[in-house]
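Consider the single chain below, provided in structure tokens and representing the form predicted alone.
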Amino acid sequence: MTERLVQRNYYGKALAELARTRKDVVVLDADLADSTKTSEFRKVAPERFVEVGIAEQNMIGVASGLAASGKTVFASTFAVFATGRCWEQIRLSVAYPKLNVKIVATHCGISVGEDGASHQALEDISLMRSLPNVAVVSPADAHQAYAATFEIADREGPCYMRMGRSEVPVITGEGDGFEIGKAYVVSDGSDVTLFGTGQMVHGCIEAAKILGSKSISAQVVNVSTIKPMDVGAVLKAAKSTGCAVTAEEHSVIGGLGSAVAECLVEGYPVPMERVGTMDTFGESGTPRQLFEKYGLTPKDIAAAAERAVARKSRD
């Protein structure tokens, strides 16, 4: 049985380590420290933790001021608030001056579940990747979230990292490295490439098994950085298999699907299918119910791959 871990717990673990090793790191939260796990940093370095309350826009203003003073600042809240409510502040106070602010959001996507549409961020990647100077990271599991936290701390300039609420299957090893801007080949295949991000990488792995039972060889690629996109890896995969599927717990508009499509249309056009939410809000339900309703299951990814392979054959 595949081990499952909560990404935000490992974000908190990484922050606690940064509290002990990096005196320049300051952490801000907007009344959700126990949920985002920034509380782990507070336990180690309470003098460098700022609870701003339910004032997300002000949190970004405070973060930009601290960063302008030479601090490396992590600012956390739920993804729907971190990006939607604060977009103008991020644009003008963080992205434009290229300040060293790391916006790390939890509770993204429809796996937030019963909290419903108001709390299910399905647009956050689109919002953040449209901003100049902002790197966008979407780790596949808890171990990658841990490693990515140190990487964004070391990277100069603005970063956005998204994580879910629930447990995510583990697909990387503890201690595996992480590089911003690099896509990772999880498994090789010759007929179609499945590009996944976040917990959908595991969905791609399961979809590859389904396809294998139908004699379709699927390559799986973990796109854990949406921006800067690993264009070389995307084009190499497209040339190798001749068609592609993207899978994301996010709208197909402006997210991974859009980013990969941009690479392909400019560099090596091949048949492509996108798996994600289709220009819609979510609703209340269990994560399993919602993944099934909105077509984000391994079965849906496999079906998209079959369509892509069929289009390749026609072309």
Contents of the next structure:
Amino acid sequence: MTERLVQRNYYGKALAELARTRKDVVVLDADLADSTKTSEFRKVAPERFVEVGIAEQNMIGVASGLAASGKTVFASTFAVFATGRCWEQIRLSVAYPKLNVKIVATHCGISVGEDGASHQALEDISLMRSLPNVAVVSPADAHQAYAATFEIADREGPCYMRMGRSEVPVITGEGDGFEIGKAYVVSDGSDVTLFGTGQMVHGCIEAAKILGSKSISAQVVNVSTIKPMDVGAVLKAAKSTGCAVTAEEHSVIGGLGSAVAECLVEGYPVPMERVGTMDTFGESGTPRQLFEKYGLTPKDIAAAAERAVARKSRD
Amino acid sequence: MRGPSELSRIADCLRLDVINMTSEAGSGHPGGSLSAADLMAALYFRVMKHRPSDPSWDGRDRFVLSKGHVAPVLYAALAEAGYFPRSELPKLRKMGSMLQGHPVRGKVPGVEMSTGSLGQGLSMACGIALAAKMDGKGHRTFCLLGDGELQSGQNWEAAMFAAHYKLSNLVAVVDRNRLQIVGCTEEAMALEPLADKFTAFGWETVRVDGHDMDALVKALEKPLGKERPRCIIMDTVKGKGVSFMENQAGFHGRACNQDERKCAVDELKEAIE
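With the form predicted alone in hand, show me what the form predicted in complex with the partner chain looks like.
In what comes next, the whole complex appears, and the chain from above leads the way.
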């Protein structure tokens, strides 16, 4: 049984560590500190924790002012609010002047579950990826979330990081580290590449097992940074397997699927299939029920892979 | 220290620059630049501690232009103060110029924040003021707001925030010229009673004639309290200083044509001499 851990708990742990080691770090939250786990930072450095209330637009503006004064700022809330409610504030006050603000969102994707569509961010990657100067990080598990928190703190400039609400399978080692801009090959294969991000990387690993039982050899790549995209790694994978599947807990419009498609179309066109939500909102349900209804299970990824492989001879 | 009459003269020089810059560019926002000229003269030539030769001097007072469309009057003040050569001014809004249509942080010496989309500057100023408080630094943060932009809700999020965190090192100045693109603010979306609103949000509120330099300087130089942020609502005239532009919403976002420019320049030169 794969170990499962909650990413945001590890984000909180990393923030608590940063509270002790980095006096320049200031953390903002909009009434959700106990959920986003920025409360862990507050416990260690309450004087550098700023509650802004339910006011995300102001949160981003305040973050920009703090960053302009030399602070390294983390601003957290749920992904829907962190990217949607204040997109234009991020654009003008953070992205354009390249200020050192890290927008770290939890509760991304459809696995938010019972709260329903209003709270399920399926557009956040798309929204953030379109902004110049903003790095977009999507760790696959809790260890990556932990390591990535330090990396984005060290990297000067705007960054968006997304994590889910629920526990997700652990697929990396505790000391593996995290490099922004690097796509990690999780396992090798020769017939198809499964590009996953976030907890969907685990889905890809499971899909590879299903495919293996059908004698299809699948390579799995963890695209834990969506921007800057590791173009070299994507093209190399496509060249070695000749077809690709993307899997994300996000709309197929504007997210990982789009980012990989852009790379491949320009660099090495191969048959490609996208797994994600198909231009639709979610609804209330358990994460498992929703993954099944919206086609995000390992079985769905494997089916997409079979379609991609079939297209190799046909296309 | 410059007195009110000298500051008023500087304000008219800034107005002259605004007319020339926007006419040269063929576009821009002269109306609100002219209404804010007295404030800019008071801030940059008397009230604020700053070093034009060292724009990133840590002890400087900060200025955030929330109503970013009046960039011309900010640029004119910065150039006049010596942040960059006056020869940059005629390049406003032109390809390759550092003087973009709206202010950009990092591009222009002395510009603290990127603004231009209304309703955001007060939040930024709150962040700067909060950082100063956290670090025990004594500088002040001034933020110029348009009156029309106060229709935007983010300002009131920021107003709540500033009072909650007792940002007594923050001074917001509202350019109350009563006109926005569509016309009178009170017809578009009424703002009054504006002072009461800021007071209710926990601010110390002062109302002043924004073209009475003596009163304006007094309001700006009044020692800061320890608890509350200060809001100075300055009643102004949009297009102030050029007779045919005064109280005309049409000059919000339109530059003078060549004939109008000549008249405006003549009027302002006469005022300066």
